[in-house]
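As a starting point, one isolated chain is supplied in structure tokens, in the form predicted alone.
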Amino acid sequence: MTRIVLFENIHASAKEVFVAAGFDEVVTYPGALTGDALREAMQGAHVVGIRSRTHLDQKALSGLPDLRAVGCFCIGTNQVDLETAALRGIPVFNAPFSNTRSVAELVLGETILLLRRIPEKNARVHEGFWDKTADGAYEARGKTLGIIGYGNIGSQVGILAESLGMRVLYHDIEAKLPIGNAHATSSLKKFLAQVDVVTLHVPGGKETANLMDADAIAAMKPGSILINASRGTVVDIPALHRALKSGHLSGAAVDVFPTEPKSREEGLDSPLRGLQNVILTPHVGGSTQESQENIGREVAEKLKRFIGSGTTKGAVNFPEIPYHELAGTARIIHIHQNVPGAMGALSNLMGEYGLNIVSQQLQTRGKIGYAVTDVDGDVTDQVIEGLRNHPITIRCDRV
């Protein structure tokens, strides 16, 4: 029986997918666990599902011989030691597309609110002031939106912005075909100087760390707006604070931060708190009922297909093998060291056990190789154990 453990209140749509596929042992936890509590909860699990607060480092992934796959029910996978997982034969899946619309709508809504100075006016009314001036308030129509990172989310932000009558420019390190009437720009500095709103949609990591530093923010058009719903490390927060206090920027919206609270009880430590021209949200860009339901289904479907057929399409740390129909009487998935002679050794072993190879797919990535082999013959527990005991084997299972 396949045991599935889900943490952090993952949407019920995930459990629905698993139960419909015949996986009845689905254990759920409302929040994230750490340390010994996390390790104890994962004992005996074949599949583990997490969101952003559960961290699966090398220690957490050790001592789990039954664990076959991890699902990150979110976009990011930084909370998982991907290399350790791969070397243990554990593919990691995520949901890179399911919350695209939710993030795009948040960015567009914040664009309108900041252009109209609604955060400041809202705060003033709550304080008892009736500040009915139009000073500094603008329509979105006719303004230029600049998108840094023209991927799935960035391109959809552009489409929504055009529907409001905005002009759209984008900057990306890769050549991307424009959607709608968007225009690509090659020079980041020139790009920043001509847009009214900058919205960031880039991945985290060393290449984008402090992408919007003091120099980049200084290059932005005076009175413009900065929105970050990508990764917290992309913006130099002290530099942003200075630009807002000096009036160089008229407003900002930040959904992600370099260091984020670990619980509802812990407050955000940021110099941006208290600024009336700044919208601060607790990393909720993709937090809508629609996106969470979509994420639940998307990741659960990937995990279901891997457990049922061995397909790793969409895995972020593993050789990708797409789905194909069973061609023999049984299917064996074999994760092994990516060394010369590995496939020959595997084929010889199967021959020794009287198995005829009907179909075989192989992909490699870094230090590991992954083979999905359909065979005719009796694949007994003894056969699987024999394959597992070979020196090249990392993991072997029958699906």
Ligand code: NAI
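Remember, predicted model here, so these are calculated numbers, not experimental data. Numbering follows the first chain given and starts at 1. Compared with the form predicted in complex with the named molecule:
Between the rigid parts that turn between the two forms, the hinge residue, out of S309, P238, G377, E290, is E290.
As a two-part rigid-body motion between the two forms, the smaller part of the chain turns against the larger by 20°, taken from C-alpha fits.
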Given for the second form:
Amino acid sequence: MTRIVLFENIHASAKEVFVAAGFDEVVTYPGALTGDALREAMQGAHVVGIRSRTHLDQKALSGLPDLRAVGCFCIGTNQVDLETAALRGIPVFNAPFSNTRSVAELVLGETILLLRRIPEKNARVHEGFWDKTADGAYEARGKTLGIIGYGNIGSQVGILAESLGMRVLYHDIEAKLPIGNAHATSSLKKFLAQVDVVTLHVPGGKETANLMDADAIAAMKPGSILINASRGTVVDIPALHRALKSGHLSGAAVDVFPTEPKSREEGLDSPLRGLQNVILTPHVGGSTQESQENIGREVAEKLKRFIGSGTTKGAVNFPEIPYHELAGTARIIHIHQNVPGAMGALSNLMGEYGLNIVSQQLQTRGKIGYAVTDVDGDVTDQVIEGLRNHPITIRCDRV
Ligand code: NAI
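For comparison with the form predicted alone, would you give the structure of this protein in the form predicted in complex with the named molecule?
The complete assembly is shown below, putting the previous chain first.
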């Protein structure tokens, strides 16, 4: 019996995946719990699912001998002490790709609205004015979209933009195969000078901090548009503010900010507030009903595959072993300390129990090793107990 405990109103699509896979014991909680209430709710759970408000620190992860995996039904995994989880043999999974389409659609919508100066016109009509004019309003068809960071999201934006008749250029630090009719440009400066709309889809971090600084913004075509739905640190906000005020840029859409409010009440502190033809959104690029449903399914599938086959593909804190067919009569997963002789000890023990190793995969990461072994032989509870009792073992299960 596998007990699954899901917190924070995780989308029903997750439970559907578990139930279809035969995991009937799925307990759900509408909100996040803390302290003793959280630990009590997790007792006896083999799988725990959380979103961003449940904190699984060292204390929360202790005293849970049954816990085999954690699913973060979101993108970020900062709320989990990943190292502690790994050292306890618990892989942590998340959903990095389920909201890519949602971001791509928002960017495309913003491109159309900004080219037509709709944010400004909308505000004027709300104020009671009727400034009917075609000045500064353009179709997207025939314009050039420039994508910086041609990964999961960037490449989807390119495909959607082409369907509108836009020309697509991209710039990436890695050589990326163009999808559709997009063209790669290696020089960022040349790229910026050619495009009508720049959209950013790079990761955050030191490498991309202020990628769009004053110089890069100055290199953009006069009257062009900047869209950032990637990470707040990628754009120098004061430089963007100056470029919008001077008219060098005709508009911008910003979904992510260097410092974002921590609560609904806090409010955004940004010089971009109140500027004409600027769309500001509260980091909702990936937030749609569809993405929540996809996240539920994506993470539940990863957890289901781990419990059923031992695959850790996509785990954020664990050695990765991809899915492979069972080669013998049974599969044993063994998480151990990454020390010399670990595999020898494991193989010897299996031999002593009369098990013939048919196939074996090992991966290591930091202090832990992870072996998935397919055997011919009778894998009894005593065999698993014997493997568990070896001093190098962190966890051992039959799947
Ligand atoms: P990804 O990892 O698939 O693609 C990122 C691409 O950027 C890669 O091709 C990489 O080679 C490229 N890159 C890295 N450094 C670069 C540089 N200095 N110059 C040019 N290219 C560079 O990432 P994905 O999934 O497409 O996400 C992109 C961004 O979108 C991330 O920052 C992510 O956090 C953000 N995001 C924002 C959401 C929102 O709600 N606004 C929702 C989901 C993701």
